[in-house]
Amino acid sequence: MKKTTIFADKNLTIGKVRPTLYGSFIEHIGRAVYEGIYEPDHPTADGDGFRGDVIGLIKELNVPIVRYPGGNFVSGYDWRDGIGPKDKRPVRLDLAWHSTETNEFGTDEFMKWCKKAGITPMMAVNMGTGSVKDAAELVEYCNHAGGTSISDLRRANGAEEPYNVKYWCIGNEMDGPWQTGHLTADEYGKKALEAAKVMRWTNGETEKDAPNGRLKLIVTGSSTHAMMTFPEWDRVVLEHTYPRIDYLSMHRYYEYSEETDNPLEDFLGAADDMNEYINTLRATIEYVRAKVRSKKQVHISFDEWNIWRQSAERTEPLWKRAPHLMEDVYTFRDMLVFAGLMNTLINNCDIVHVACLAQLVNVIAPIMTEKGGGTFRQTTFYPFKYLSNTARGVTVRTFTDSDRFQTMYGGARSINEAVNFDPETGSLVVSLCNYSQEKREVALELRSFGELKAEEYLEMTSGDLDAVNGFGAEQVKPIERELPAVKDGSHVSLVLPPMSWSYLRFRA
């Protein structure tokens, strides 16, 4: 049996964990809000029309921030549709999806939400069809506190108090020929440019304010890493932009797929090749910075990232109201990368700062429900729960010497780690994917951590890689181990299984 040696070392820290690392997303697609977030019918339903029990899981997972109302969708979609009284809603094709939105739930509903699921809300604006002039206006309406047309028609509308949205997109994947109204790097840079600009002064800012501002603004960066732009998009967009945004906006989906040279491989790669993407955005975030003279430091918000299988194909009609699209029902084998994923984004959380897990029910999400009758938690849902909940304070720094594999991405590590440490609770979280059919021997040496105490022992494995969960049916969901023991305070030795997540929490 191989074994392999983790070192981590308390004062090698990589960054602070922020809470939004641990986001999601919101669009108008599929069910992923009608019958999804929103169901008026459902027996769980509150007045304002919200599941009960979707959001009862939301607070499991415990999700801080959630992006919306796109994606593709924004780049067609008119803020104004989704406001005032619902019976005077214009019925509008949603280009993006090929569905028919009924604009039944719109910005005021989903502030609504937000605060009943405990929830910072990241709206998007539309870069697509939308003009500059509808951003700001966007912004007026949410943040204004009144005294203007468009502030005193939120507090006709039932909200008397502004909502102080911080988190703004300025458009969505503004890089790809599918998107409503793309544009090219140069054009949207400029235009990203103006609408930042206008937003700020809509907020009470002025260019001394932007690089403290109170909107946290992103521009539009890369859709894929596969873009043939990738990544003089970015630059470019960032050398518009640069002194007047926060975050970098990323996004990347991996599929399991049998058309590759070696599918298990290459699937289990992903964690390693999302580094690498990210690594190749901050040396370009840094290059840009260098290149436009500046002291401020922009980051990444990673707000698009899952499992998604973009070959399968749509069985619901066109212009259906809510039709089941993308409801991907995710394997045994899909945990272990998405965990992989989650360990890599903590890993990287000096850089990114944001994370939106895509999407949060129904569509390629962690929640499932069913009209009018239950959910169900996917196997994704309980890596995002554990990590979300403890894997907090710093993440540290970690050597190891795993052995590695090879994919269609180049190497990849047989034992992918993540190590956080929260100074405040003493609490030490490690998450371990053993991406070998092997069973892995590994050594944990946490010797500057002092006098250690083994609190939870989680494991996630299977026989059937191809294992999912379903109504009534959530059989691929952690095991509780017997704690291990904890030599001289610091030296921890397990054997995981082949092809497994393991999750440990510590107490310093």
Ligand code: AHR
The other form holds:
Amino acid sequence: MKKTTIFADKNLTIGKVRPTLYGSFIEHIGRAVYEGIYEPDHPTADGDGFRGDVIGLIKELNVPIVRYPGGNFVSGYDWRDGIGPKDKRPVRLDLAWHSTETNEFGTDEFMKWCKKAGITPMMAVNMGTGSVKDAAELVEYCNHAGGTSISDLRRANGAEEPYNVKYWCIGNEMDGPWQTGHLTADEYGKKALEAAKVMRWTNGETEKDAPNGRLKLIVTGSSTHAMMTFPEWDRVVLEHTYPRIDYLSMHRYYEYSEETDNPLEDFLGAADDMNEYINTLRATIEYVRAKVRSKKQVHISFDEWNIWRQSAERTEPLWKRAPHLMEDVYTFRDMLVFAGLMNTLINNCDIVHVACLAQLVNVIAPIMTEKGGGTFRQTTFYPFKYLSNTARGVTVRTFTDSDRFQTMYGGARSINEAVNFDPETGSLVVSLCNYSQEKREVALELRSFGELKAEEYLEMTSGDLDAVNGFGAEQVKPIERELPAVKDGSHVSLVLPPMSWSYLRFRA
Ligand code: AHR
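Return the form predicted together with the ligand of this protein as a structure block, the form predicted alone having already been given.
Below is the whole assembly, all chains and molecules, this chain first.
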């Protein structure tokens, strides 16, 4: 049996893991909002129409921040359509998803829902059909205490206190020709700079801190590294905006495809490929930082990532309200790649301060719902749940002698790992993907953590890479394994089944 040794030393850390690394995303698309988080007739719905069963599952996932209302949707959305008395709200064509948007759910409902679900809102403004003025006025609606017509509108709509929204995405995927109001990097960079400036002014920000706290502004980076404009788009946008913004956004979806030369290997190479993508943008940020002579550090908001079968055909008619769109059912194979993507985000926590799993409910999501009925946890629910709840504190740098396999992206590690240590609780968490089709021995050399005691050992493995979960059938889930012995306080020897994800938790 091949052996891989992984070294981790408590004193060699990558950085602090911010809770915002475990964020997610709710867009007005398909059944994410309607029949997802909002279904007034559902047996578990509260007085505001929010599904209680879904909030329960989101709490189980421990999602701290949610991006809203899009996605592609935001680039044609007028936020004013979604406020005020519901019977007066206009019904509109949503050109991003060719659906009908009733606007029954809007900014105020989202803020209420966030409060109930214990979530920090992350808003996106429209840079497609929307203007700098529209963006600034949404900041005013959300964050200005009162005494102006726009902030008093919020008060009249039932929210006396300002929402004090901190995180703002300035547009979405503006590099993509599929985006309503798509721009060139230069056009977007100039518009984003003005939006950032005026949004900050509206928030009362001068050179000193604003009364409600400074905004965290995110400019739109490349939609994927497959764009011909990558990474030039990112450089140009950053050169326009660097001193006024806080984050550069990144998006990336991976898909299992039978069309490539080595479908399985190419899919399993996603985690290491995502690492390369982050490294390129890390370098781009550093380049611009030097060029504009800034001491400030811009970080990454990886605000859309997941597995998505983008090649699947649409089966729903155009202009339906809440159509079944992008309701991918995730396989065991998808879960394996998903866990590796999480490892990559964790291992880049020094630069990736925010990440949003796209999306949260029904649309390429870990949680699925039935109208008027139940829910189920997808295969991908589990790595997210365990890592989001416990892979906190700091990420510890690992050294590994793992062998590599060839993929269309280049070489990828057979054993893919992430190690987190929380100095406050003494909790040490190890996440391991075995991407080889053989059993593998793994030796963990966990130095300088002191005497370690194993507390939890979970494993996801399956003889069927296509196995999925469904309503009333959550068979793909972690099983508990017997706790491993810890030799001399820090040496742990494991045998990982072929194609598996393992999760270990120790106490120092
Ligand atoms: O998450 C689905 C879509 O993917 C988003 O609307 C868009 O930003 C991306 O292309």
